[in-house]
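Only one chain is included here, represented as structure tokens and corresponding to the form predicted alone.
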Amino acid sequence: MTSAKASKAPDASRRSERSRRAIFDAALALVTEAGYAKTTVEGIAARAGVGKQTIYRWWPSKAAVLLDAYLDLAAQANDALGGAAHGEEGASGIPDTGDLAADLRYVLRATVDELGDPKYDGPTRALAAEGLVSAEFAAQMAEKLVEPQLTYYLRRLEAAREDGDIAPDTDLRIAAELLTAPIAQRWQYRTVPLTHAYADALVTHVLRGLAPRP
């Protein structure tokens, strides 16, 4: 008689996402050691422990798992907060407090600290590095991550516009990237320090152009 232990077979599902865990934690780590350019899809298989067969049965390029891990590590970090970075608090995505420059001094403060954080930083600059240089992968770049998260900023200046914060007129599409731009070129080039006071004063010039007009 074969034993219930012999007789079960692998669970294949529980195999594959802890390979695909690992493959993800190697690449973001290898990603922020090494840089983009030494990252190899033999090195992330071998820091994974997996096959590199298995990360191209599953993925067409060492930036298609960078994406796909960068998304993932996203999603973790808003679980940790319970949801709230994706809205879970409110429909709009950013917290709606009824104060606009306070929730939006919230959201970009948050988003200085993550481009602060190693963990994100050199993951952030290998996949702009790459969409850099191809048209195809910054298309899905915009589709799975920029155009997500400028969503969140759409739908609360919607709010906003309704209320009466904000001028009937606005762009809100020109507002949201008037919001986040300014953070990204001064992250990119490097060119100062980003600070909670550089966000701070970038939404308080941008409500001042928003403002409705008398």
Second form
Number of protein chains: 2
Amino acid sequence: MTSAKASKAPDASRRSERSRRAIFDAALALVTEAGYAKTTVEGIAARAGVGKQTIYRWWPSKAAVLLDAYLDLAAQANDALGGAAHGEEGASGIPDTGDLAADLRYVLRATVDELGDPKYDGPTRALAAEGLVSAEFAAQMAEKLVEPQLTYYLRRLEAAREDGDIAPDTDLRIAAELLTAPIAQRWQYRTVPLTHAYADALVTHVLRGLAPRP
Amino acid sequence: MTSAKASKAPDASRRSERSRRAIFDAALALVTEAGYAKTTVEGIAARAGVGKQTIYRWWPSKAAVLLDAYLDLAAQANDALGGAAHGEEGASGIPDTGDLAADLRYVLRATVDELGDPKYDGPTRALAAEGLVSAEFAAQMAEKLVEPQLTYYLRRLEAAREDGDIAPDTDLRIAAELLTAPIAQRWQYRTVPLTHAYADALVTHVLRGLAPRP
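What's the form predicted together with a further copy of the same chain like, now that we've got the form predicted alone?
After this comes the whole thing, all chains and molecules, with the earlier chain placed first.
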């Protein structure tokens, strides 16, 4: 790197961060308004006020930029939940206070709040819809989003099993999905309102099934 | 009705049934191949070899014909499951042999098979994707498909509660969703293979939570 370039680096970095933010905002707004199929790299670039080549310098495809924009949004939600307070990168967002039921109620209430927030609702629906019809996009969503989120639950449930709070023969992945899938289904078909009381009742019903048996 | 019309009725009825079948097949094929947004009444009519007006005589919109085509397909699956053997219209497809675990394993294994069958997989994905992004279509899916299916589980679980097989304070709707939502989630993101062994394990985990408590 030449010294001329080095002296420009802080500005360039600020500009990059500003562009990245504008690209993410444009990508999420467009996919929410127009859906995945009609969102294009050209459209994102135009709305973000950057050149198309700026996007292609950082991301190989529309799918990649949309996923990164969504992961950034999800990370903000996780930070808001207190995940960042743990001080680790990719912190779980699931606290371990030693009270499994309380910890799960906390995180599922937050999930209910997030799914009810238009900021998350639109992009989540658009990307989940694309995942339903595109196996390739679903695989990327699973790898970067679904499996990591499931891992947070698996870790908390594993700690609970070690503490003797859940039965030793529990299939932890099934247990994690019992906690997350029913909320997603109510959200998907908007069949009944998602409330904190529902989140609490779900935790109660699932934990009854996981409890150690005599 | 004139006698001339009456004498034509059997032929007309056969022609109608043939047209209806061709329209359903065309609608399901198109939505699977092109997705909901790109499927049109014109396209369905052309593929089915009928006039556009034939479709509009029976259905008010693309959404209506697609939903009816899908409900017809779902009814075939239900018949295959033995629902028709009960002899009632809209029979549940969930047997009541008195053995709740066995009955649920039977129906969830059948669900796993159905979701793995390309005949159902394509249209199910296309319609669920549209339900995710269109609140109006989701409401129609909920009314005509999701809630009726849930009702079958609710009836079987209510019988089980009366038989003392599940705890009296169980929220039956939560219980029904614990049985159906996790399978749908694995199918949606294709994260792990859907197998009969998984269906069995899911039933075991859920029923542990519903069992009467001392």
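Note that the rigid core is defined as the largest set of C-alphas that superpose within 1.5 Å between two forms. What you see is a predicted model; the values in this text were computed from it and never measured. Residue numbers count along the first chain shown, from 1.
Asker: Classify Gln188 as shifted (yes) or not shifted (no) between the two forms, where shifted means its C-alpha moves by 2 Å or more with the rigid core superposed.
Answerer: Shift of 2 Å or more: no.
Asker: Ala48: after superposing the rigid core, is there a C-alpha shift of 2 Å or more between the two forms?
Answerer: Shift of 2 Å or more: no.
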